[in-house]
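Consider the single chain below, provided in structure tokens and representing the form predicted alone.
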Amino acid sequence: MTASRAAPAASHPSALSRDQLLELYYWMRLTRSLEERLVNLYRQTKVVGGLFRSLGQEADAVGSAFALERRDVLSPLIRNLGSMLVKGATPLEILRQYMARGDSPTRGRELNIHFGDTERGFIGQISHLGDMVPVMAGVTLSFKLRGEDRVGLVYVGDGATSTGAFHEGINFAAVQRCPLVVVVENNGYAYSTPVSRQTAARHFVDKAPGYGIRGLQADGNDVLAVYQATKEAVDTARAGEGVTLVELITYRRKGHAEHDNQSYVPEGEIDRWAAENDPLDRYVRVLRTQLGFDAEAIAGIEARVGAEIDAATDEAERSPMPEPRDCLVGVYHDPPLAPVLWYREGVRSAVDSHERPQGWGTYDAR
């Protein structure tokens, strides 16, 4: 059994080029600016359903996803937008999805970032806390059984570690020595429940030895520390040495969703984290003072992000609303030919006679 330990202190990872160091800032800036745009749309009632922010947590999603290779797979949660962007999701897709447009990835049938693309390496999340751990245990077991050089990464919040699904999934993956990285985002609250009210453990990483797996802990607001810890865990999994639990210490500066006023948070706590531990501000200081990048390089990334989000917003605003019949896309292989009572009047006769009404065609997921 390997004891838990802290990850190395952040420094310039030798494996990252200067372009990649700037790219980390691009992904964090894109994540925050895209969510800020979604807030504006939400207040204009153009977002359907809830809006879930990752303000203050951008470094943990971006840094961890950046440690994966293209062939690897991750499973995000609602505050891991940055990880999906790193793996290839586009701002346009995210905007259309939140706005429930007809050309969104789920054709307006799901909310926020509940969609996946196995070709790009991200699997759509399940809202129930912890449930993606056993799913990703199964996915990574398939990698092992097929002899594929691939790794899986699954995100859970601190609250999810109190669920049976988390325990069963991580225990199964540990026993089977699956190539899996389990990232626990310790952001202080599970909705309104503080960490101290849901576990007696001093640190979540302390749970790792109980499963017989390695444990690492890193500063989740330091994108380089996150990258280094996750890269070590990914390398361990790829070498056939099984599961690693990575605890990232971060902070959720917005409520569970945009409607949550955070009345349960002690006065001044959010402001302290914003002033002292903002992941973007911290990384800009590193880029400028330690890595030698000038203000022009930073400004160039911010201008690029702004232009990309403006263009994506304009295109998403032009996107059509869903067609009613799109509710069946991807549900059945083809619309049923047998009588179905809930079809509108005037269609049943055609269904009963095994004739397709004009315009039905074949339903597929394209």
Contents of the next structure:
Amino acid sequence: MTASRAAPAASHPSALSRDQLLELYYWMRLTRSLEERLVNLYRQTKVVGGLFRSLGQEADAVGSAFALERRDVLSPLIRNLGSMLVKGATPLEILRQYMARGDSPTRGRELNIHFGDTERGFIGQISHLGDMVPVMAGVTLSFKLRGEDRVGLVYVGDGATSTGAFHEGINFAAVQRCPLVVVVENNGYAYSTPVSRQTAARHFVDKAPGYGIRGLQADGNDVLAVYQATKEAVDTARAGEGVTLVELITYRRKGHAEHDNQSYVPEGEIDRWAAENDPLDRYVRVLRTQLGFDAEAIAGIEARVGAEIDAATDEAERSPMPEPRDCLVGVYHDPPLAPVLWYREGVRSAVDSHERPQGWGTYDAR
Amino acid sequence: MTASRAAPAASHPSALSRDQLLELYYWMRLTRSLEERLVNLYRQTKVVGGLFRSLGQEADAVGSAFALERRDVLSPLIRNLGSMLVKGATPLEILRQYMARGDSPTRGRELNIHFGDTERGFIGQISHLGDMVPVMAGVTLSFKLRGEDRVGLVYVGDGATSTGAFHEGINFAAVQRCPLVVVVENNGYAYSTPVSRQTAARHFVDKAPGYGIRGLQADGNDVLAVYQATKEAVDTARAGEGVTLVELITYRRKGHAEHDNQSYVPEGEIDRWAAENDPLDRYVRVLRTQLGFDAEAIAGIEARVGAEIDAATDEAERSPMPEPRDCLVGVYHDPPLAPVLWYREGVRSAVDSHERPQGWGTYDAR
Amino acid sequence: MTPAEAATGEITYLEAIREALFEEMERDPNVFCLGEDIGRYGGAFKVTNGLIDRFGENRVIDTPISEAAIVGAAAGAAHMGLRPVCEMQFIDFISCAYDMLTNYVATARYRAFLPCPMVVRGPSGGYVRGGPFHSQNPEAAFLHTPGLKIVYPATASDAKGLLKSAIRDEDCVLFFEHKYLYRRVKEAMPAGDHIVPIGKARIAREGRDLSIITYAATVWKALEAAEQLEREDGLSVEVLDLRSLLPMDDEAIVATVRRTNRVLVVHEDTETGGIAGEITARINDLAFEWLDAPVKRVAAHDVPLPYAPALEDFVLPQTSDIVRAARWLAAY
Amino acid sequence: MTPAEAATGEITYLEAIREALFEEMERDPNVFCLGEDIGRYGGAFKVTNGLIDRFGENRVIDTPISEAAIVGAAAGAAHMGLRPVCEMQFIDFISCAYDMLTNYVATARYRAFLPCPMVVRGPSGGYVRGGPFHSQNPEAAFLHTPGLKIVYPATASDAKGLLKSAIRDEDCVLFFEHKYLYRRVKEAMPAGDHIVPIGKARIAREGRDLSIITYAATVWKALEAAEQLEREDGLSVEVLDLRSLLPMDDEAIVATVRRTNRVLVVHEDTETGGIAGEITARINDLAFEWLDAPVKRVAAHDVPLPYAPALEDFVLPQTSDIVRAARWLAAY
Ligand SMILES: Cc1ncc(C[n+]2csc(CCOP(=O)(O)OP(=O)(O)O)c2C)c(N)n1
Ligand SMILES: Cc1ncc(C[n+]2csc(CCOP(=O)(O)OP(=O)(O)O)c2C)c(N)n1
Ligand SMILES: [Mg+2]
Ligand SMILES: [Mg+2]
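Given the form predicted alone, state the structure of the form predicted in complex with another copy of the chain.
What follows is the entire complex, opening with the chain shown before.
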């Protein structure tokens, strides 16, 4: 099974109910509006560290995650806020996380959307690109070994495909026929590096035969096409037929992070994608003209999203900062607590004198 | 340029002179006989550490290296004794190396055929599989940057293709369009692991399109076919057209190393390859029946090889063991000498009392 | 080798490891092994020999040559409730999984509350003419990674007991096996479910005049030296076998310093950057007043480990080195 | 920034690094840079900004996201006579090249007589809210690898002078740049071809009562503490900035111990397994008799570095910690 091909155009996704069709829009809208809120908070310096956008890639994240069942597991990357929302992450969690609050999912330990929850079925990524592929090979190996009817999905960017970890992980999963879907989000750039300097391949989907797996390619800005292709890959995995590589072609309209001015992008390229190929605009058009939804349905979602984000922001802003000593908890199951170093004994916190180092101005970590 | 295909059958390699056609046999014969001598020395416990054979793979090693010019550079692996001989390594060096003598190419520092010489154009490998691919990407990058008319060739086993380093290195070279040939020696096994557990791909050459490079496949036991395919790849590199992946299909007739009893190999498989597909037998037949060489020409080579190996063995056996303190020389250019530790000061060697740890019986390192 | 057979006599360090794997796989169906050539072939050193016959291909998994994937996949499986035991064919190849171990695995619990109970084990160490890439001692490279545990047994019973603890531990344990000891040391196993707790050192020999703190193969060299020093110099040398390197048994270290007031730290790794530095710092920190002499180190020379016997023997610490160093220290 | 401009005034630590690259690339056509986003974009921190305009795409190479390939390719090019300077986008990603560096690069000269003159540089260190994967200090992980050199400058002029030495060195130098210092410290560069030799420490402040041995960002915290201790306690504190970690300047270490007899080792890396252990062992070895107090450490807590300001500040050593520890040590 090494055939690579474009998945069929998917303007009539008969398997989705009308509620689901609207839901897709809800998740995309929520993703975009939540990020817009984060931009405001970033400008107010309430965000600690960098801010990463998925503007223009909402369809890719939402449509692919939507193809999973609740019991399935996915591993998101920095531009998969939409996937995480679909999988059950809440705006409140995201906001607390970006503001490094004590009651955020990582209690202030990790950056931005680097968090997970195995109950809801998403795994906290680390920064080192590619590493989640072997990890998801192992997650799905466990499904196979236990005979569980569960599937895993891991995202990699066009840039991350160059890492050794990606290669080792996808190959391992392919040989073991793990129930895994590998989504390559080809958004044209890795930081400033265009795809042409990342690989000499014509398409990322051309990598599939080299691993003896199925390959599919879809328009990443068409949420229904994304859903359809991913669903096909998920079904393949669920049927015990192993790994599929799904290439989603999309475009990163913002810089790598908020500070990046995208000087390396050819004149007009961003505007063209924004004008002609915005995934939300496109889907609204489909909903209205092809699927027969009225303007009220769309407006209703927008209102709901706005209210939800406002409420979440209010609550997140009330969230406490972490207690300094919480940093010592839980490196190991046993011992549960790292010792306080001798020169701190009896001192409330490191910073009860004056010093409080500032983050470095334009520093953006991922 | 992503086409993958089998190179044409090569029974009439018009570009090779009659001397060169005979020379190919000389190198194959030298490889095999030298390894047979090493087996004797191994049984006499004169070899330190393991012994690795390339029995049945001589055509693959010799034919591919023969496609290079003197100024080109190759990076051999453990089963590329033949390639190293073609590139100028001598039987004497090999014997001294296996016996860990003080005047061996690595002065007793490294194992078996792990050595190189940039003058003659081969680079000393390390054990960690895959690592030589990025290194050769860099070697050939230097050719490109300096506009030198030189090509590089790196070998990887079927097993080594699973490493992250292989992937990162070949991709790097592909993007940079380095003048590099990557030869995948598919000999059916990686230690005990058959190819089917190493990859789900049908052919290793199927990996080429995923890197946007040319792919060629050839019968690794037909020395002329090997030469032809590699030559084509070398010419491509020399023409500035980038990387080619050449898959050579061969078979490892001995175990991973001498101690390995090959219990994992299906009954009869080895005998079948030996009887029907021995590269030396096959080539002698071609030389005699298709290329019109007489029995004397063949016998002459065999006699010459025998004499050379006898002479080299005699000389290698006279070679001194290393001087212990030579171990402190040359970790850095500056300082040139590592200090002797304090408790050794004034002591001639670590072992002037009684102790002399023994190698672990069936231990075989690579 | 069944548990019944084993109870009747001495078994080697290598067999002890196999026995631990066998017993833990019997006890807990979540335990499984993965690595290169560990199935039908039984591993390069035959440590996993026979496991596949008993537990099948799903619990003794042959992998591609992909150390990062082996470790990463183990982590993923561990998150889901399995208990993977990874084999590195030689521990030297753990370097290929360095990122995965130090960044992904070690931090999983802390940053993401993901349990990651797994073991990475493999043949380590020199004295076997393995050359620079089949003789390494990688412990120091992992010592500054909170989230990992490191053990390195010297005896057959510790090998068994520590591996069983490692498999039951809720976090990732690096289990280094000294290949020089694989078939050289033998012991009868304690009866029953033999467990050696992680984090506890062992007094391998009691003494009053001087302490040698060490672990793995050099424990045996230290014991040899101690005997010679007793015989020839009337010196009473204590040998402390750390067994666990992370966490380290500070209590035992302090106790031996207080007893003898003179410490020699011995290890096979290079002197610079080896674990002796950490041990010395802890002694300074916790027992400086008890020192009658500087803490001294006996370790490998700071060079890659060469292959020829004469060279390897010069680079690595030998019993005679320990004897000389101990005499110097005793006379200080 | 041209050399002419630079000579006229103070430049930052970051600009000093760029100036060293610029001057060395001007001087030697074999020097070239490779890394992720270092070309047109000028690097994540803009260290290589402008280099591509001057030296072109062949000498400022944007690579795929492949740290092992970057380092391995640099080694291959170095064998052939080039002088590559690799950038790790963040030094945390050097872990992905750990195998290549410790096994291939570090041993090339010793095992195969292959010269491997190359530099691996990148933004390191914390105090910038970078979280666990953008704040690391990897020096200790490479300390036990003979064949590598390690430098970690604290000042702008050392950054420049050491990088120039590193590029001219015949072996591989790991050049760690502290990103907290990138734009925070400034200095006028010494005129001419400013070279700082590898392996030589620097007395950052002279003192008689107590020595602080440190490097990188904590040099500045030590200096701050020293001032406070002078002001508030009348203590005269010497601050030794190691600058080079491998090789280490034993002479300078011994000299400061002999001067003050009390040593505090300070670093940003975790306490366990950090370089302070090695320093402590060397002091024990070479200057034990000169110690009036135990060598003590001030370092990070043994946890992955968390992201929230309150947590990061607690984990990392702060000036007030150094002050408290120094007071304790002075009173010992
Ligand atoms: C191993 C590794 N090297 C470098 C980085 C730094 N880095 C973070 S994101 C990024 C670009 C990623 O590009 P891509 O994979 O295409 O994802 P995208 O941002 O486009 O979604 C880089 C180089 C990293 N995180 N990990
Ligand atoms: C990174 C790494 N992992 C494991 C090993 C141990 N090892 C040495 S050779 C070998 C099998 C190699 O198989 P293949 O690449 O097919 O080469 P062949 O021996 O068949 O020529 C293994 C697993 C190694 N040398 N390097
Ligand atoms: Mg991208
Ligand atoms: Mg093979």
